[in-house]
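As a starting point, one isolated chain is supplied in structure tokens, in the form predicted on its own.
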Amino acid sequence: MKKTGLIFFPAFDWSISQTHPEREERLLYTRDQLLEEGFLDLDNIVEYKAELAETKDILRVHFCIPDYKGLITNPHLIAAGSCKLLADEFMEGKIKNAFSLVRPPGHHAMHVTYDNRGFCNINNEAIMIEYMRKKYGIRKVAIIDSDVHHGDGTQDIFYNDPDVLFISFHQDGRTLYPGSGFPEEAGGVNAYGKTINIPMAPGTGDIGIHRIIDKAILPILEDFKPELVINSAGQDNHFTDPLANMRFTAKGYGLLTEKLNPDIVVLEGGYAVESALPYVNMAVILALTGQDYSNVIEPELKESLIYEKEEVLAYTDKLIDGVNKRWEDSKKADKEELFGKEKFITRRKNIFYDTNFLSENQIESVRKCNSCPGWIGIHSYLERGSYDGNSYCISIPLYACSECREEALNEYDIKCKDKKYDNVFLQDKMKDLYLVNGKEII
């Protein structure tokens, strides 16, 4: 009998502050509930012990500036390593699916990372996915981010990768951190249409979210045909969550999991420690194991707290129509018409780090290519923050063509000789190399 794999890692020794919403109790209440209900004694559940990720796993995904040693703690390595362990067990056929209940979370950590933002330093599921693609040769991956906050970090990491479908449904960024995740954020020049954002109106609950799943997400997944489905699972769409304004229930989350049928679920947010997380996570686990979750009922559940207004549902229907139209239009989109005729497509970004109030400026250039995702160059510096260095980062994708790879390596040599930059980074995913100023780090 194939089992569901679980890992719990509450990270007792990591917190932003003692009273911060992102704290160890987020997982302790869930574990107590599962022990009380006897979940871990079930034949179709196997619990694993957490493991450390390696430095190269992190640097395969992130540019850590000024260096990785000041950014990554053991809890971060364990959270990412736990996802890796479950990935191995899944790929080796030992389990049918998995749920990584770990913290710190990761989906706000971007390709370049200086510090903690949105409670995230490094991106757990991105690290796991790139590890799986490198080790097992997986190419097409779908990520469905169900956190109430837009998964801007995961979007940023895979924005230019045509083999990764990233779907995020979240509370509208005009009303909630991080203020992004709008439909026009649809993917880079070589991956247009592979980023899908669904910004929901505050007050959306079970009815609206499941309309989105049934009428937009599931048909797009069927069309894309991924080899691997990952659920970046934020439990903060719940009607009791203190940081948002949505109306989802534990049973709604269970049904979401049943419909998406993810291979691996990675926990992200969710800050109603007692009233939501134990029940939502229990419903998700029951759905993963193929058991009935209909009796998972929160003690605070009232009709008045989950009622969805007609105007909210009408807005949801318009969102669905827009998503489906954009998906179909993206298949026949003209690159030159959308992005111009230039060889490199440039985006300017200002990224705010809310924990320590850093402000990063980026100029990202992506090589337009018909054969691969294209190599990426990023000029990054802090407008406000303790590090005043000027950095240039070059990333060679895992499935780069020979022309893009050669161009990127030549550009790296040129930038290393340019006295304009304090640090020049090379992330070579094809060769699993990470260099800083010509020196190999891993």
Contents of the next structure:
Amino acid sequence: MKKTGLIFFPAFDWSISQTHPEREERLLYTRDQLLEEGFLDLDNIVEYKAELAETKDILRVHFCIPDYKGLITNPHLIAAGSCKLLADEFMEGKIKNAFSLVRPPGHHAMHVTYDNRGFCNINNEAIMIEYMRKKYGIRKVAIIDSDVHHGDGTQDIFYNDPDVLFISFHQDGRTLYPGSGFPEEAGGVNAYGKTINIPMAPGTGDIGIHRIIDKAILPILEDFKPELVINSAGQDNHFTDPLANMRFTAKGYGLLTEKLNPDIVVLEGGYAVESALPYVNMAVILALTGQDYSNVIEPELKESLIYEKEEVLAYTDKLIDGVNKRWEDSKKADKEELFGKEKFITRRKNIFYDTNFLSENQIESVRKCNSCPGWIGIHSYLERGSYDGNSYCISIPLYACSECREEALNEYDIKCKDKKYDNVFLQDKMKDLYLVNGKEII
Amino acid sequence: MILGIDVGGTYSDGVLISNNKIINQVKVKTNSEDLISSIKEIKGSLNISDKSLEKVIVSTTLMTNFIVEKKYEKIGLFLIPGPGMVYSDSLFPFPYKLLKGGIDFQGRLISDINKDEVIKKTEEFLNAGIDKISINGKFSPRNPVLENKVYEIIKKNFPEIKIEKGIDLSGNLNFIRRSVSSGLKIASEEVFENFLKALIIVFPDTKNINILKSDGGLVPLELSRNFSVETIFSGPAASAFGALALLKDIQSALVIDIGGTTSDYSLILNKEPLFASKGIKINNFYTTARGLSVFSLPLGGDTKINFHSEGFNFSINKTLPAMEGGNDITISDCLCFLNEINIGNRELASKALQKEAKTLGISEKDLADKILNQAGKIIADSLSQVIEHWEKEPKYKVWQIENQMKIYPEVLFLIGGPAKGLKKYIQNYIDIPVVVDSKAMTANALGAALAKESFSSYIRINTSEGTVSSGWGYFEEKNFSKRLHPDEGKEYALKITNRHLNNLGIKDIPQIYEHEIFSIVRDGYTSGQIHEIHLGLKPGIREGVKL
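If the one shown is the form predicted on its own, what is the structure of the form predicted in complex with the partner chain?
All chains and molecules follow, beginning with the one already shown.
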């Protein structure tokens, strides 16, 4: 029988700052629990050594402005590299599924990235997925983001890709960072309906979340038929998380893992380092290996802490109906009516980097295309921050059609000559070529 | 004089050292039914007078055989698992019962034990004919209060029962391993005790009798009862330390101990053997015993060679070599026929080879050569895989991933009976020099003879909870300042460790290998620290012996 692959990388010598949630202590008790339970001795788990990703793996996903060198440090490369290694082992059929139990997290890192956002510099899942698609020719991927915070970075990266189904269920953005993730954010012109946001009411727990999984997520997954299922596994829906207000339990996480049956699980947030993480991680690993997690019970568990109000459940039911309706509607949606008749669909975005209070302005133009995800052009500059250059970023998707690719390359030449821009980036995923101002970045 | 003995699976070796010189060495066949007789034979053939012997160090397969052959007595385990995994029977070699109660990773009480349940379940054990019980609680190293309570209840209500606490054997995290080890200890007490008694009879005038542990360190006989489980797999440690001595100025080497049944690979890096990050696994059971990182290839002198129409291949089973009157051809037979070893009956080996060579239409010499060449290739081919395995041991810190461990052994060092004969056949396939020392035949006994005391442990100080725990099971509640100065943490760790080492008769001062400090942040404020201090006595060999 095939085993579950595990990379446990607690980065015991790295933190954002001494008392920051992303600090050395975060996975210390998870390690204690793993060791004490004897998890790593089990015949159904194979533990791998963490590994560094290559710069190219990051450039395949991100436009790092002004330069990748200041943004990407080794801890980030290790987290992304570990996901990659597990992906290889999975694709080569050596393991039945995998858990990348690593830090730092990544799901708030967007297509363009200047700095740390929501504790993330680079997007581990997106880097892994694009690596897998490039290397193994995978097309259809489903990402289920179960972090309590909206996976806005992952959403941004795959917003226009019809082959990537991104589902995020999270605490309603009106009550929690990053403040986005509403049902109306449903995907760009070429991928309408493939982004699904389920903003849950504070106080939702095992009953509500499992209703969402059973009645919305599982049927949609069934319908979409992905080649690969990835779980961005935040552990902060837990009833003890200090940064959020949800009521999910470790056993609830175990059952979630069992139901979603993800190929690869990637750890995201979760900052109740003593009361939640050791137990949630244990439940996830047990579920992945197909073992009994019914005895994973948090010492602090009390009925009063996980009780879900009637109105919360009623609200959940409404959300589920909305999700299902939108999914069906999206299949026959009139895109001209939704997005207009223009060849390029333009979005203006203001992106806030909470760690160092940077504020970015973006104008993103997506080429409307019926045969591929369309090429993307992004004009980006910092409204507030340490860098005052203007950048233009052109992205050619891995499965771009020849027309879009041609157009994008022409546009790149034009923009390179435009004095308005200090940096003109090209991300040619088809050729695996990454340029700035006409020169290869690495 | 110092006598080192290694009782191996197939052969037993002895090395005698006097005035810092090896004055004699011997190799005999092991009598696996009666290990003491093999020790007597070694002593006899070395012609040692009892009076002249100051020190004896014995490495023995006693416990390994005992566990592999499942000869253990009927005992029971009490497990206090608390929340977490649901354990399967296959993890424990003994009947077990679960008790209520739980401790968490910080040593905080989650739930208490139930006295009535303890009494009821102890009676159940008694009714099943079990009167030896080992008590093991999850996270007991962080707080042994529940193990202690159960112990007291049984002691008071059932004085006739022999009880043991897991925490008295090991304080390292791994509930399953502690439970298995403490169970094995109590289940082997009689066998181990009988062995010690017999040993004292063989060496009546020797005050200094020691047993070798799996980490290559020695433990005096009178203290060895507590370390019985740690004497498993002392053989591979003995050979690695023997090789270390023979390597002299060479810093890094891959060592292969080619025995009767297997070839065991170990690694010496910068003059230190590489230890395994986890305890030793034996017969599918996980123990707390610390051992070298050893890989075994099922290929040795007594490996049976299967012949078929296209040629031959190596079986994973061993057999009695033709040169010793067996019916099959082995690697040893080939070596014997080619005069590469001087044991066995060459005529018998020749006869057996002749028959197969005829069928294949080649000479006996060519057949023996072909077989050994193939064995050499298999060993050489396995090297890169073994090295990669060592390089890919999981690591948990950024700097360790940044500084990837790359292993470049200077030499391949062969020890064991067939080593000398196989040397050139392995060298055909690899670039680094293959080295065999004239004393390689008995390197394991040499490793035993040169062994010193060893020690390695973690000390954990939690200033938030006010607790100290250790790898040997010591636990203490003590108030520290919340932000403990690193020097004070070190000082305290050394203080309790020195006390412990003194009890073991060890005078050396441990060295601190690593000191990590984690801030415990609760509600945004630092509520205390966890100091994790790894210290020990570097494993090594007695200096000054001329080789």
